[in-house]
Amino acid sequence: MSVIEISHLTRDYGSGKGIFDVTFQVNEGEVFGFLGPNGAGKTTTIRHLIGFIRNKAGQCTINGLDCWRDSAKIHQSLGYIPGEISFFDDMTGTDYLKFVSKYKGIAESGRQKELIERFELNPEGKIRKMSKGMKQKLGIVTAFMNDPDILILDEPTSGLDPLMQNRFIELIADEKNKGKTVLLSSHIFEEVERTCDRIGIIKDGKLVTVDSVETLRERHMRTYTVSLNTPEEASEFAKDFGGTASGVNVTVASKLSLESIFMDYYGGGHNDQ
């Protein structure tokens, strides 16, 4: 059963900018990775889902509700981390969490405390004095503290150190085990490989593939043939490298990393816009 549905979504800003005929769905209990460089259309797509942009062509729904018309109802069961988080900088982190809790009608619970401890967040100081990483932690706690069924996360570990990135990956694994539905946009390939069931890659506003990581690896598999001096050497080489020997020749298949697959779609060039 699909929870997030995007069908032929188009937003043309002119000069090739925007998103064009984007169609995919995220199923219940699935972690879906959304990959593409800056300017490819990830955030524009996500802003439609959040209800910040009204769809002019195509459709996007969450739990069957229209993302623009029913955004208030959708947000009751949604956790969201924007690509660029904005806070009330004069507030302390503690006051901000209280404000969001009151706004969302969330009762005080151990969930918020558990998240604060998990990410070693000190929310007592003024937000304007917090580092980028500390603000990101505050955004994570805010998004997850009401235990939402659906999570839309746009570059959620931006500014976090490797230890905290790993804790975030563990958090996503925990949420997946609870049956939560997650759309994860990220530049960190390890993060996507370790958490996502399927992946969509967007290029120049158009979705170029949607598949599981394993299917993508099989599709982009590299095959090499190596010639040795003798059949005996070929046989030993095949054993060592998991290849297939035929006379003095050995055929070896190599699965690419997600990063290499991504660069295959982008031609290895620099694509930030």
Contents of the next structure:
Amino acid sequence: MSVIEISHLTRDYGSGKGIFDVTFQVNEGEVFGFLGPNGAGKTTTIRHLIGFIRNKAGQCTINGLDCWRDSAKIHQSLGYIPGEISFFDDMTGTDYLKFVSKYKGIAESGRQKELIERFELNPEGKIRKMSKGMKQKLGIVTAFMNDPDILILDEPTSGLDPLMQNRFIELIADEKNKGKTVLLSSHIFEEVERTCDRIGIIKDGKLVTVDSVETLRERHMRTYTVSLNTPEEASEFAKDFGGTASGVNVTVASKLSLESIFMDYYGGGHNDQ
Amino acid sequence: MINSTLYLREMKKSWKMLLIFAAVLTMYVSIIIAMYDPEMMKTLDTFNQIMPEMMAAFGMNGMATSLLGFMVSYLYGFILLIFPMVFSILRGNGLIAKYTENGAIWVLTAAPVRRMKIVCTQLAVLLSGVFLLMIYTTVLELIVAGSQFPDEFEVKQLLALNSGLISLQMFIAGICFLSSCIFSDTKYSMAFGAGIPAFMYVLKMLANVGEKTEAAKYFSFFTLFDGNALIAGETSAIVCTIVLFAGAVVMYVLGCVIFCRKDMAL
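Taking the form predicted on its own as the starting point, write out the structure of the form predicted in complex with the partner chain.
To see the whole picture, the full complex is given below, headed by that same chain.
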């Protein structure tokens, strides 16, 4: 059963910017990776889901509820981390967490404390003076603290150090085990590869492909057959490079990393553009 | 209709500003009422003779004979118009446009709280501030004037005067609120929220100066607040007060609807 459904969603900002005819679903209990370079339309798509932008053409629903009209209802069981995070700067982290809990009507549970410890967040002190990473952690705690069923995360690990990125990936794995539905946008291939079941790649506002991580890899797997001088050498070679030997011939396959797959879709460019 | 958590947070932010404005108003209101003194009136008359245009521009036309007339000239021409107006401008901008600009609005909208409730809460905060200032001013006037000149004014007239002022301030708050809802940029929210009332006030000043520029009053909503006519209980003044009030309500509704339909491009 699909929890998040986007069909033919279009928002044209002019001069080629925006999103065009984006269609995909995220099923219950699935972690869906939403991959694309900066400015490809990830955030625009997500803003529709969160109810920040009204859908002009196409539909987007969460649990069958319209993302614009029923936004308040959807947010009862939704956790969200924005791509560009900002808070009420004048508050301390502790005050902010208290405020959000009361504002959203979340009952006090040990969950918040557990998340604070997990990410080594120090919520004391004014948010204005917090580092980018600390703010990101605060955003993570806010999104997960009411234990929502659906998580929409827009580049959630930006600003985190590698250790914290790992902890975040573990957190996603835990949530997945609990049966949560996750939409995770990213341009970090590793985190998507490690956490997601299926991946949608978006380019210039158009969805290029939606597939499972495995299928994507297989589709882009290349095999080579090399001939060596002796069968002994061949079997050694096969052992070292994980190929299969038959006589003097060895067949090796190279699994492309998601990054290379990604670059295929972007015409071999090296940068974010 | 409102979210109490958000309301309390925002009132906490208004609090300091309200205290400062209340202090300033206390000073002016008590000094000016204390200045009501036949002897002092002569001094002010001298000012009027020396620089009548300057005094008239600020609404101090020296026509005052009664205490309330004196207050209309010296309090309701500048101080009681400008200070609550500055409060509305600053808070109006800070309650919505500032959050939309710096992106913190997501904290409020990405939550199980309807946009209508959010915007109504912010409006309630703005109006609470305006009402608190107005109520404080009224109580202060009643105390100061009542203790010094208990026989020189009628409470009913003062209340009529202040209800007109409240309507005017609600109208100004409406302009600030509406522009805060429309614009996602504090630059523009401020340009309209502060610019329109300030420009209108300048027009009023121009109209006060002399006959040549009197026509300017037809272009300023400040003309709808006529202190002397309110004291006299003239029907036209009551109509003007109702017009201001209705205009304010229209702007509140419009602001709320616009906020609810707006794209939050953070």
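By rigid core we mean the largest C-alpha set that fits within 1.5 Å across both forms. Since this is a predicted model, take the numbers as computed values, not measurements. Residue numbers count along the first chain shown, from 1.
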* Asked: Is the C-alpha displacement of Val248 equal to or greater than 2 Å between the two forms once the rigid core has been superposed?
  -> yes
* Superpose on the rigid core, then tell me if the C-alpha of Ser212 is displaced by 2 angstroms or more between the two forms. => no
* Asked: So, with the core fitted, how far does Tyr224 move at its Cα between the two forms, in angstrom?
  -> 2.4
